[in-house]
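Just the one chain here, laid out as structure tokens, in the form predicted alone.
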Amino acid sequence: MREKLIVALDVKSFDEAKRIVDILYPHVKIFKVGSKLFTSCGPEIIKAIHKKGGEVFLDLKFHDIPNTVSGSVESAAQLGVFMLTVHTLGGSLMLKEAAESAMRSARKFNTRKVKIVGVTVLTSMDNKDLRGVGISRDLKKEVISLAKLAKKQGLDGIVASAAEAKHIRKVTGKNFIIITPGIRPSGAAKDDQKRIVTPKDAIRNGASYIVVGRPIIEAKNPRAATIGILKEIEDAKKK
């Protein structure tokens, strides 16, 4: 049940964050280093959770032209990261490249291959946002749509709501990842997420990871809450 709960470190600082792997770790494996810690810290925090023993997901959304996202992708296969994210609003090419050089940097650098996930809609935009940046498809086919693309360009998945995963799971397969954020365990304030899903109901529908963040590192007791989200995951995969 660890490896299917990654903790988002979305704090300011290195010290912030590191406290918070020292805490949490071996309880939570995978930890998610988002825009503001890495613009904080940079590589350093990632070398950080290495030497601790866990994972590090990269959740830098990249979304450039195909060479600038390649480029990037092959930087962090050099720190070493477990996964990584690009924005699948992107295109078909710079998926494809991000893909493809995923494959040649494992082979440059003798290293595992970094898995790459797509990003398809955020979990705080719903249909009225959409509209508004000019997107006219309902919410739940356009994260189908994007889903579908990711996989046909080679990623190993996506990152979408636990609301539409068992939609994607229906049409990408068992072996596709499917990461969801916007986890609330019950009771939970939504805070600034529009489609939010219980980590039970995550699981059941068919998500491969879940993503969360606030209701455990800004919890009285970390560990704690932790425990308690995988006590869920755990009575999601009972009969």
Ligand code: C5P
The other form holds:
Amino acid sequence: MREKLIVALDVKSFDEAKRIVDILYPHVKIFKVGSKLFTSCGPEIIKAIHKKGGEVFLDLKFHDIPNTVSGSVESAAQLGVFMLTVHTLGGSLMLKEAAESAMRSARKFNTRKVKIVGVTVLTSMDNKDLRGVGISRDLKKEVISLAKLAKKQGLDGIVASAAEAKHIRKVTGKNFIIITPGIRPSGAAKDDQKRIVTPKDAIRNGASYIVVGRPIIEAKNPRAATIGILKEIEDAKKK
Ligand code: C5P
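Form predicted alone done, so how does the form predicted together with cytidine-5'-monophosphate (C5P) look?
What follows is the entire complex, opening with the chain shown before.
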């Protein structure tokens, strides 16, 4: 069950992040390093997580011209991260380049291939927000269409709300990775997330991994919060 939980280290400094890793490992094996943390302390935190025995999900949501994204994937692969994100809205060619760069980099550095997952629609957005950026298609249809595009271009998976996971699983098949943020244990604050789902329902809907940030890192007792979520994941698997 531990392998299914990814904790988002959305803190500002190396010391804060390292403190959380020290508290949560080995209950948590995979840690998400996003733009907030990476911008402040760079690859040092990745090295520290690896040294502890953990894995890194580098969530920098690359969205640029294909050549630049290809180079960014190579740099991340060289750091030995387990998985990274690109924005599916970057388009077919950008996604294809990202997938190919991951394969080339594994050969070049003689390492395992970094998994590339595409962000579909941020879980903080709803239909109204989509219309605000000129997308009139219904959110669910937009997510499914982006997930299909990601698969077609050779990505390993996608990031989407667990509310859409069931439908995505149907069109992408069993081996495609579905990562679901916007997870809130029953009774937790929603924060800025609009499409939230409980850990149990996310797993039942077919999520491969769930990403949890604030409900764990801002908890009075992050380890107890983690254990509670792991229990929910386990329960979901039982029935
Ligand atoms: O604190 P919270 O549990 O809401 O954190 C969710 C994490 O997942 C954040 O780091 C956020 O950047 C990330 N994320 C998301 N929605 C996506 C992709 C990533 O919330 N579609």
